[in-house]
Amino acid sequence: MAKVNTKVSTQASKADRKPSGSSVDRIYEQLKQMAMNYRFRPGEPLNEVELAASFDVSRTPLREVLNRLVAEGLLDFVPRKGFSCKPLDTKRVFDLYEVRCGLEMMSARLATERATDAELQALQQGWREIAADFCDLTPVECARCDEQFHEQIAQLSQNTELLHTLQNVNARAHYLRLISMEQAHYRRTTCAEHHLILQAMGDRNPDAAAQCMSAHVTLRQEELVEVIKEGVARLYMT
C-alpha cells in the first residue's frame, strides 16, 4: 500500500482554507459595518477567537482586517489588551465634528467653483427627488442619503484626498447620524438646509455655500450631547 504524504495533504488543506482576497474584503466590510454601528460595546475587548470562528477564518487574516480598521479610526488597539471599539465620548465626538465641519466647508467651496453647470443641476435634481420622500424613509435610509449627498459634493470638489477623508469621517460618525435621523425635526431641518446649500452652489457663491454648509454641519453643543447620551444608553440597554 502506498504511503500517504500527510505533510503535503495537511498543507493542501490549509491552503484550501486560506481566505481569498474577496473573502478578506467580505470580512472587512462586515466588521466595518459592525464597528460603524457599535455592534461591539465601546472599550470592551474583541474576542478574536470567537470572531475568527464566526467568519470561519484563521486569526491571521482577521488581524489584518482589525489592524486596517484601527488605521481608519474605527477600532482601538492597546498592547496586551487587544482590539476594542472606539469610545463614544463627548470630546472625541466634538473633535470629529470640528474636522467634519472644516472638510465640508472646503468641499462646498471647491465644488461651487469647479463643478460644471450640468453636474450641479444633476445634484440639485437628485436631492429634490430624495427630499420628496425623505421624511418617510427609515432612519438607515435617511442616514445613507445624507452621507451620499455630502460625499457627492466632495466628489464635485475634484479633490480625491478630501473625498476619502470625508468618507472616513462619515463612517466614524455614522452611528450618531443614524440616531439623529430618527427625529422628525432633524429630518425636516436637513432637507431645508440641503436646499440652502444647493441654492448657494447654483448661484456660484462659494462663500455662501461654505457658510450654509457650516451652519448645517455645526450642531448645537447641547443637541450633540443629547445624541451621544442616547447612543450610549442604547448600547447598554440590553
Contents of the next structure:
There are 2 protein chains.
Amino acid sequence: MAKVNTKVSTQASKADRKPSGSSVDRIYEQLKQMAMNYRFRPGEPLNEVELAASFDVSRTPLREVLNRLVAEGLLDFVPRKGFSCKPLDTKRVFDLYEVRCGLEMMSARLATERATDAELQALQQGWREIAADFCDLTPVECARCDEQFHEQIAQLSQNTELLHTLQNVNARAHYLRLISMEQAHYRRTTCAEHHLILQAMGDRNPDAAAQCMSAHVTLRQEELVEVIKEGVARLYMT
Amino acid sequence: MAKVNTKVSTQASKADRKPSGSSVDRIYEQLKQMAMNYRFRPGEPLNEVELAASFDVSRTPLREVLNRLVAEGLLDFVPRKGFSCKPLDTKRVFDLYEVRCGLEMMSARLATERATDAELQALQQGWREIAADFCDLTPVECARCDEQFHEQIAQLSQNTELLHTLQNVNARAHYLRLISMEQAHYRRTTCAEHHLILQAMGDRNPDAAAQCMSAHVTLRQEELVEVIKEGVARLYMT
DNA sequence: GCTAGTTTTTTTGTATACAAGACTGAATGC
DNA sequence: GCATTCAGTCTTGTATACAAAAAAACTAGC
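Okay, that's the form predicted on its own, but what's the structure of the form predicted together with a further copy of the same chain?
Following is the full complex, with the preceding chain placed first.
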C-alpha cells in the first residue's frame, strides 16, 4: 500500500511540474552535473530505484540518461552490476589533461586564424571584466569563468566537432579544474596566462597562441597530479 | 490476436538465442555499425517499433542503445520527433577531419615517444604484411585495415582517453573513410603514406611522425570534400 | 481544386510488472 | 572457527501498457 501512495503522489507532482520539457531533458542536466562534481562516490554502484525516486521519475527515463552519461565517459557501466561513477586515478587525470591540452591548442590556433577582429575584441573585453575581480570569486565561480573562457575560444575556432569534443573532455575534467581552482595560487596564475593567450591571439600569431595555451594547460596537468591526491582522497572519506 | 502471436514467437526465439549477453550488448554493436555505415537515410526518423521488432527486442533496450549512440554523436535526437541518422554535410565532414587530424598527430607524436622498440617493430611488421596486397583488397577491407593501423598507433600512445576520443571520431568518420577507399587512387597513396609515418616513428622523430600523419589525414580531408558530394548524393537516392 | 479544421492513426514518453541474476545472511557440516 | 549451501531479499533487464503528442487522413467550406 505504501506503493500506491507513492504512485499517486508521483503522478500528482508530475502534473504540477510537467509544463516544461520531458523527464529525460529535465534530469539529464542534473545528473550530468552530479556526475561532473563527483556527487557519487567513485566506483560505488548507483541504485536505480532510489535515484529514480529522488527525481520523481521511473527507471525508464533514468536509465536512458544514465546510458547517455556512460557514452559520454562520465559513468561506468557493467552489465548486471549497474552504473557507477568513474573512478579518478592519477593515470586518468594525466591522460585527460594531455588530450585536453592537444584539443585546446588546436582550438587556440584555429580561433586565432579564423575569428574576426570584432570577435577577438569581444573576447578580450569579456575577460577584462571578469579578470578585474577574478581573485575574489569563489573557486566554483572561478572554474565556471575559466571554462567559459576556453569554450568561447573553441567557439571562435568555428569547428563544431572540435567544440563538442572539447566540451566532452572538459565535462570529464570538470572536477579536476574545480580542485585546482581551490588553490589561491592557481586563481592568480590563471589571469596572467589568459592574458598571454589573448595577446598572442590579438597578434594573430596562431603558433604563439597554441604555445601559450599549452603552457596554461600543461602547467595545470603537472601540478594537478599533486593536488589530485588530496582532492580525490577527500572524495573517498565521508 | 496478431499481437499475441508476435509476442509468443518473440519469447520463444529469445529463449533460443539468449545464452549470450544482454539484449543491449547484442544490439549495440549492430546498430552502431548500421549508423556508421549510413544504413539509415540521414535525417529520416527511425521507427522504434519497427526497429525493435527487427532485432526481436522491445523498445526499452532499443532506446537505451539509441541514447548511447546519440551521446556518441552518431545519431540525432529531437524530443517528440525521435531518433535519426545524423546528416552529412560538407562543413561537418571538414570539421570532423580537422579534429581527426589534430588527434592523430597527437597520437603519432606520443606513440613515437613512448612505444618500445619491440612495439614499433610489431607495428611495422604488421603493416608490411597487409601492404603486400593492400591494393587487391576490397574498399571495405582497406578501410578496416587503415582504421586498425591508426588505432594501433593510438594504442601505443598509451593514453587511454586519447584512444577513446579518437575511436569516437573515427566511428563518426567511418563512412567517409569508406567512400575515400573506393577510389583506387586513395588505396595506392595510403600505403606510401603509412610507410612514411612508420619511418618517422622508427627514427624516433615525433615531429616528423606528426607531420607525416598530418599530411596523410589532411590530404584526405581536402580531396574528400570532392568525393563526398558524390558519395552523399548516393545516400539520398534509392 | 484547395485550404482549414477535425477525426483517426501512429508514434513517442514513461510507468509498471515481472523474471532472472546477484547478494546477504543464517543455518549446517566439517 | 571456517567454509558452504540454500532461502530470502534486493537489483537489474526487459516486455508491456497506456497517455499524450504528432502525423495522416478525411471532411466541409470556400
